[in-house]
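So this first bit is one chain, no partners, the form predicted on its own, shown in structure tokens.
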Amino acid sequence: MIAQIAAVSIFVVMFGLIITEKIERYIITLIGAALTLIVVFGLCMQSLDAIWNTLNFAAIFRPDFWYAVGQEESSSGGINWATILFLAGMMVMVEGMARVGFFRWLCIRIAKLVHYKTIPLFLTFMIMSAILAMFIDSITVILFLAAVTIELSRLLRFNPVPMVLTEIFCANLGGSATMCGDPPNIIIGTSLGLSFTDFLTNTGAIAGLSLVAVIVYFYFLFRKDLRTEGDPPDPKDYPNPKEAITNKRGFIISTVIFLLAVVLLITHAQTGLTVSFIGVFIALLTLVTAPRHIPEILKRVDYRTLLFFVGLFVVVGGLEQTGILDIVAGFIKDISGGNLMLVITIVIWVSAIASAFVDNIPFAATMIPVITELAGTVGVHINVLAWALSMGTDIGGSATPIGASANVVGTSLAAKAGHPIGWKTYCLKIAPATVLVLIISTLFIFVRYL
């Protein structure tokens, strides 16, 4: 009982401090992890097994952590090292691509293809945001897409706010379509042994249907706001895509590595190569092909996010080891009366509402053991609840300016360029789109799985 109180207290305080954003979140989770190991496992439970199971170092040395042909990838409680290694590998690859100008080249190339027309730009940038976010983290997508959007808005004389808002939303939506698109999906996939194809054929189908709906919604919402002002610019002033490439040889190599990563992810269920292996392999390939730039690439990797994940997994492990998550699962079962439709609705909408105000990464990590327990007690396949959790956390984060990291990055870039986006403007435009996608997700899951 004392161990449970301590574990819950650490978790609640950690969550509260993350919401305040006054202390860097990786510091908060690392302190929470240290307290969990010392107070909960050491003093209260006096269990070395709990510490060892939560640190989960043994998983890295199991063969199925790297190669899992004919079986599910290894997964267990505690620190999800597959998520950590895969994220680290993708970060290295993305930094290698950014160094040679890949993202800026792609944005300007697309703009040139639509002849720098505002409405076609608006539509194609939404689609590009969603597609890129299927394979690259949404923060990186928004960093480059929003920056180019603001640059083009100055040249073409239009208000960039509608485009930035829709790019943010579509990045979060695209991220829900694949296992590697959003961090919650990486956690869900590696924890439950799901493949890239599993996500693509389930959440990907929901995201594809939803993308069509939100494009129509955003078009009618913003078409009048995208009118250009003043005389059209001289075509000679349009940026040249080739000028975005800083290293032609590196650009070609980075593009090949990116395409290889996509192929490996799509086929990993067939090849048996786990996401852990793919992440490490792609990172090494990026570094080996750019030996002179290794220090530069490694310096730009977001180590703070990786440490945030490590600390988070330990704190959630405290809830798991003390049985708190079993209690939460039992509570959801009781209030739903075991009704499958109600359970799915609760998972989607509670996840969405929570993710609109708190970071969706710790919420997803916390809910995985809960839905695992729920699946066994209410008699539904764990994958169904996994898709519900994925869509709820990924899409719910779009509803407010602080719900996902991409939202914060996009609105910050717009504000720095002289186009501040307040809570009222953001929520009035984006919250209805969020509700629309959640309704589509709920109905899709009901029709397809029940």
The other form holds:
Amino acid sequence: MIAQIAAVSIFVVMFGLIITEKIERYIITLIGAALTLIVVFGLCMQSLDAIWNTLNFAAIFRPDFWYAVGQEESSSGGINWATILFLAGMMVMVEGMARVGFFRWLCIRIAKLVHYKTIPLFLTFMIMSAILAMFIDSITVILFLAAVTIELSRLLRFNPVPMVLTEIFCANLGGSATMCGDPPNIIIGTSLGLSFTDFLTNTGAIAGLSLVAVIVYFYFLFRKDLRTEGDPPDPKDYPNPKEAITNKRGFIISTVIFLLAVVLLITHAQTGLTVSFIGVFIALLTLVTAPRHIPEILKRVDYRTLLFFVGLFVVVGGLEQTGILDIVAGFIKDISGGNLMLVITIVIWVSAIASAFVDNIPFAATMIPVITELAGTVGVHINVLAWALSMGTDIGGSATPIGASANVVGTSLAAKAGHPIGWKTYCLKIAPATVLVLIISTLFIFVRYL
Amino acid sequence: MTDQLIIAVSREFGSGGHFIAEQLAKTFQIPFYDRNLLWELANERNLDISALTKYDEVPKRRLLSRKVRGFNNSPEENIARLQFDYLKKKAAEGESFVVVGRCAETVLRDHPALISVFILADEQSKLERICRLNNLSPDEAAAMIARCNKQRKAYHNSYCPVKWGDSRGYDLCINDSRLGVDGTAAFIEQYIRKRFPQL
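Just the form predicted on its own so far, so send over the form predicted in complex with the partner chain.
Okay, now the whole complex, with that chain kicking things off.
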């Protein structure tokens, strides 16, 4: 009982401090992790096993952590090292790609292909945002896409706000389509032993269907706002995609590495190569092919986010080991009366509402043990609840300006350029699209799996 | 020594600081920036002014914004920083001007041409001025003064290490109830001429 109170207190204080942003969030989770290890496991439970299980170092030395042909790769709770290594690997790859101008080239290339016309730009940038976010973190996608959008808006004299908003939404939607698109999916996938193809054929199908619906919605919502003002610019002023490339050789190598990563991820269930292996392999390949730029690339990797994950997994491990998450699962089962449709609806919509206001990563990490327990008690395959959790956390984050990292970066870039986007504007335009996708997701899961 | 002069005027609501700043701008024949700083910025960059003005000198709402990898999406903070950068650019280009509020005393703190002033006033004189200018009852005026000063304080203190109105953050802190608006402006003019004899 004391251990449970301590674990919940640490979790609640950690969550509260993350929201206030007074202290860097990685410091908060690392302190929370230290307190969980010392107070919850050490003093209250006096269990070295709980500490060892939560730190989960042994997982890295198991062969199936790297190669798991014919069997499901899954984390045994505690620190999810597969997520951390995969994220680190992807960060190195993305830094390598950004260094040579890949993302800027791609954005300007697409703009050139549609002859710098506003409505085709609006539509293609939405699709590109969704596709890129399937393989690359949504922050990077928005960082480049929104920057080019704002640059083009100055040149073509249109209001960039509708485009930035739709790019943000589509990046979050695209991220929900694959295992590596959004951090909650990486955590869900590695924790439950799901493959890239599992996500693509389930959440990917929902995201694809939803993308068509939201493109139609956004087109009718914004088509009048995208009118250009004044005389058309001189075509000589249009940015040239070639000028975006800072190193031609590096550009070709980065593109090949990116395509290789995509192929390895799509085929990982068949090849048996785990996401941990793919992350480490792609990172090493990026570094080996750019030896002179290793310090520069490594310096730009976001270590704070990786440390945030490490701390978070330990704190959630505290809730798991003390049985708190079983109580939460039991509570959901009780209020749903064991009704499967209600359980799925609760998982999707509660995840979505929570993710609209708080970081969806700790929420997803906390909910995985809950849905695992729920699946057993209500008699449904865990994957069904995994898709519900994935869509809820990934899409719910789109509803408010603070719900997901892509929203923060996109609205920040717009505001820095003199186009502030307040809560009212953001929610009036984006929350209905969020609700639309959540309805599609709920109905899809009902029809396909029940 | 250059001829550049930057006067940063911070003020309590109702103190008449705005009028003093305007008078100083006229005396030294230099541009006066208040709300119009945003108008100029919007004009120069072809921005929608109505979207910007609602965030002018408004304190940021912490729980309604987030920071990710150094990107903060608070509209209030971004518009404030846009103005700070614009002021720094003007100062770096050698422009002389009078600026009211906008944390200018902190933003331009290291600029050699800066004179920073904080204008305060007695409660009664603030109350009379606000009643007269806005046609309000004393109670309404008192509430307005309290609300506006609270907002200015919160706005200033989110971006500046020295608190709003703390004498350590300004060259001069003056209660203009003693000399009146004209007298205080004349006094500040004397101080400036003493500091920068070349003007």
